[in-house]
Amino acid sequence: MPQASYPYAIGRIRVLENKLLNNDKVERMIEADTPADVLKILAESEYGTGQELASAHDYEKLLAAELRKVYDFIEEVTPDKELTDLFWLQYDVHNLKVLLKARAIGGGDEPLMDTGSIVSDSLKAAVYKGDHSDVPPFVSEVLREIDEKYGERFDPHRIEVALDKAGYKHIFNVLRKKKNAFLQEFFQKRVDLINIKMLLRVKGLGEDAGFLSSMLIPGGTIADELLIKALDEPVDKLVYALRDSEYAQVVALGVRAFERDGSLTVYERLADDFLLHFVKSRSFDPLGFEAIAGYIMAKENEIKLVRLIMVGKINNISTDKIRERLRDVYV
């Protein structure tokens, strides 16, 4: 095999971007009139190869071997996988986040994603035995943080604010070491905008200024304090407040969806929108991270279009109320 470089890594990244959907073929699935014919139009792609489904329903199957098959060729190709594991670190914090629930509730051999960054038998061992000697220091300092603090006692809220938290911490921790403004200024947005659906979040649930706080999580560019005055003010004063921001179409939208109908999942789907927006715009350098990042982003997004197609699919909602819901495709 080639020398890691990242002109190797993007050579072979774009021609596997001619292979992503497009705006046709999702057309497409969200125009057919079942479940079952969703997969066969998705099967005319990279999707599905050698995969059998004993029923539509089982879809999740295939997405998760599409999503580890990006995962195996990125581990491939990259030339720093200390910045490529960054992205996978979403999945540890979900790993953890499954393991302490089943610790709590005494549930059994629960299913892990399996393209996390460390191995699911280290995290169970930590997680279940207190052996933390194949985790990363930062999942260790956690894990304990959790035990002093809750013990018995199982806060879901804060606990997997908690693992959020840390995991940032260790991101903006690892990109000050490799001092990569680009996964630095990404970052920072997607903390800006968890935080502002924190927000929201917590405005639905009637919680107070106390509670925020402990929820924000550091390392994003709008101050806490913004976001904790929005809290007992009329959502227009935090549309005003962010109305030169980048994220002011975003917020206004998004907002107002949710004074609407109590609802995130406008909001959800617009920043999604803009995180893989942003991407793109970078992704042309060849001698950078950037294309990498954009490859790992279209895939997951391309997940999540499949996944909300089929379930409306599943559950009879109209072609109108899907295309609501699905985020922009990358090419």
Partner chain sequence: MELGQILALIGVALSVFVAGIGSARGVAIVGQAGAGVVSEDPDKFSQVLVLQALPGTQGIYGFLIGFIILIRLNVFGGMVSVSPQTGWLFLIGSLPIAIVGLISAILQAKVAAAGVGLIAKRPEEVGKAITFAVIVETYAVLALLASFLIVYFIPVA
Contents of the next structure:
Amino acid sequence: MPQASYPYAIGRIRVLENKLLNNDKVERMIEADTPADVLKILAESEYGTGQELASAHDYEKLLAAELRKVYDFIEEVTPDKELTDLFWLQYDVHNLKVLLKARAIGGGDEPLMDTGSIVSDSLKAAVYKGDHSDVPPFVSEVLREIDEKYGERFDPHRIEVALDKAGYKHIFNVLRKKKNAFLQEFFQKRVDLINIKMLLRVKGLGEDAGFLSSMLIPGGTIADELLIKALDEPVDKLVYALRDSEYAQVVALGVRAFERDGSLTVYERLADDFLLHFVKSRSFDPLGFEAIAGYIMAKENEIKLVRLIMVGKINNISTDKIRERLRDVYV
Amino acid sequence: MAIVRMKKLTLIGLDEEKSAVLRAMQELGSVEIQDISDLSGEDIYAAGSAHTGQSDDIEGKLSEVRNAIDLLQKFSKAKKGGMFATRPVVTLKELNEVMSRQADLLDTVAECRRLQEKLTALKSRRVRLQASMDQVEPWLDLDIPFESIGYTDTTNALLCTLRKDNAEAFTGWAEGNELPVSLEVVSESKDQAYCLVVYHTSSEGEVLDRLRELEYERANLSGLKGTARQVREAYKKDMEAAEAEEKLILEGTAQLGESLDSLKILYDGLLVELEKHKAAHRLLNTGKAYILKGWTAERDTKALVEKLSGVTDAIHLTFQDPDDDDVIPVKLENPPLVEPFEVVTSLYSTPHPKGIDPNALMAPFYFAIFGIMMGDAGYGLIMAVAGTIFTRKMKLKGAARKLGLLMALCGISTLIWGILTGSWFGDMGERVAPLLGLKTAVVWFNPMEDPLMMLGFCFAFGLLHVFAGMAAKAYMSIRDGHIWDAVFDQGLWFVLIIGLLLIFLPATAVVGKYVAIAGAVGLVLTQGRSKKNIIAKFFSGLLSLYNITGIFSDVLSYSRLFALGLSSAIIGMVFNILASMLGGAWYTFIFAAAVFLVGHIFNLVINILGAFVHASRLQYIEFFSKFFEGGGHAFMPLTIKTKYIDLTN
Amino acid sequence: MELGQILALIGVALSVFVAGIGSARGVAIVGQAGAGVVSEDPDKFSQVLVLQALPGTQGIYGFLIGFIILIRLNVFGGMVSVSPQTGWLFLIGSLPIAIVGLISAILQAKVAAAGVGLIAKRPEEVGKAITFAVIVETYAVLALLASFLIVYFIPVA
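Starting from the form predicted on its own shown above, please give the structure in the form predicted together with the partner chain.
Let us now look at the entire complex, which starts with that chain.
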């Protein structure tokens, strides 16, 4: 096998990019009569690993398999595992949240994602048995911190925040060492967009500035003060304050939608799209990390889109409604 | 220079005869069908889109047949074609016969898919088993069953890997601190030690911390039952079973091999169907009738009418001249000697329908440039012969045929330049000439001995090429009625540059000066003519003189003619020297011949590639930039396209 | 051996190995990109191969200059005597192709690797992908000529 390198990885990615669902396919999926028909179209695009689904309602298995396929592919070609792992970190954080929740309130049937950078058994051992031998130091650190601060008392909100913060701290630590300007910028933008979302969420909950400032993730480019100040002001002020930033459009449209129906869905989609476009606009370098990030994000995005269509089809939502919902968020 | 005159065609016919009409057009291959399906209103569209399902269906079949063919080609014992294998010739009748057996053949395809799936499953099973075996391998000397390794009431045992020095460090540490722990090395690889660690649970914290510091890695063997040897035996058995099953399946696959030829015909039959169905989507359908709009060459109209009247009377067919705002597809027609050069242009862009076809003008330049860059009579001869034989033997078609002929033509050019400069397989000509009683093999001059003369020649040639490009632009302006544009934009430049050149010749220096000044003044006065303001006119006129640097750098770029020629000549010479250094005894002669042969083949291939890309580049950047308008869309008629077979009537 | 001869031979070594390093790296970069594309889509092999070969020419140019210096020194038939000054001139003459060859091969490789990506998506654009890469080579060609003219016209006793 050729040695993993940037040009090799990107060469493979360029071909795989052809297999991403194109507009035609998406359109056909939207037009499909039944969920099973959607799956047929997906099978044409070699979705999942060819396993038979008992029923169309098992589509999550298919999507999980597809994500795992992307994960395996990236693991195979990655020229720098430390950097690609940063993209899988969100699944580790997700798994930790699930495990901590299960530990606190019992149960624990919710399946873990198998696309994290850390083997889920190691996470389980760390959370349940306190055996931190197979988890990286930052996980060990945040678990100790959580145990100290909250003990066995389960505070989902704060624990989530603590995990997110620890994740991003790790990301920025790695990036400081790696000096990858593109990823630095990318994750800064992601933190900015998350922080704005936090602000909106706190606003919706009616909590105070202290609460918000404990939630904000460090490392972004927007000053915390600006966001904290915006908490007690009308949202238009925030839109105005960010009018010259690159987030102007995301904030303007997303915040308006949030005001209108109190939901963050539109904002989240806009933020995802913003990041996707940012990465895409950079991913021409045949020797840089950009194209790899672009492919991971494109696949994640595609999987979200398929999920949206499947949910619509299973719940018998009309074609027009599904299209409208997709248009809301994708065009 | 010929862009074929096109006619717009409109055909109205009955739905039930649509398929037959399209098939007739397909066999003729002279009509490009325009997509007008979205011109219709909603209802009509609905009627038309019923076909979409059908072509999806064919596409699905195609990909399955393709997979089956790939599988059978890989595993069946059917003979494989060599390099010169040509595609089998199949008549329409045979094709129809195979298509009528479609259902049976599709069963075979389905069988292939089942076998393929089983093979994939078996392969991944073997990979998994292999991985598991590798995992157990280091623990073979451990006699304790895996399930009993773990916590007891007072102790714990674990299996892990450590770097060798770290394993020693651990033992030292345990002894130093008199801890109730033992480390036993089960096996060792190059730098890893596979260890069984047993400790009293009272010291668990310290032991684990220390192990962590030493970067231990726990062996992932959970869930295994029995000793390592037992586990491996079990894996081995599984493996053998999987291999046996795989062999069985491969035998089954080999048996299906006899259908391979039929499957290939089926594939191409489906491909032809698919083309037709796709074409059907581009029509405007009403349910009962359809409208077809398209393009065909003016001279092909008669044949089309004849062919279609053989199919049905119930059609209405009209031809029109294109309007100004029509996007006319571009079909090129050139004499046989120019045709191969169309490949070069098509790699760049299809000419604009209102522009000119540059091929006839470009061909002689490309021909000469390629020859000068290769510049070796021996190589030229090989290329000319190989190109001709290859094209004939392989029965190449379309772009591949053009490419083959291009190689043959460029070979002739290379031969000519090689004779002129006396280059035969590097300096072989010079070496052999005395033996033949000749003073030298050089007919004109040897670039290696007179590099300045060669450079001068390259620049002169370059200037001629650039001038030809500008002249083509002037021709286009005149054709469009803008005679003054031609005079100002190209004519004055000719005057200026020729004047500048004359300055360098002592006899004409004075005349040259005045000619150049006249040209320059003319340019300053005319190049700003699109500006309104008189001052702006003057300054943009003055600035336009700066373009002289552009022409200068264009011409300089032709130095690559020399550089590439140099490279092929010298590398060829290197191999000759190497070969001759091996001496003259008969046994060294074999080595010498091998060096000569391999070396020159290498040089030939590398230089064909170099000459091809650089000769193309000189056309694209230096020549086309002067006049060529690209961006046309190539004429793509509905035809019979096949992948595995050649279809005849 | 004389100082002049040594200097001239250093020139030979420089033009061969510096430009050679550039080409080797360049070809490797495009080769990796090509291997990536071909592992997913084997049909693209021939197109990719053309692009991979492009950054290989600088090494050939470097070798060529080195060889011409060897001929001028008459290495194959008893080396001529070379003054230190002439030796320096040969060394200087080798520099254009050595340095420009090194850099242009690597930069050309990046353009060619991007071209490989282009082919992966739009195989019909192979002509453009090649043209982009060939434009970079112009400067290696000019450096080759400069080096050639220098080493060719240096007077040797």
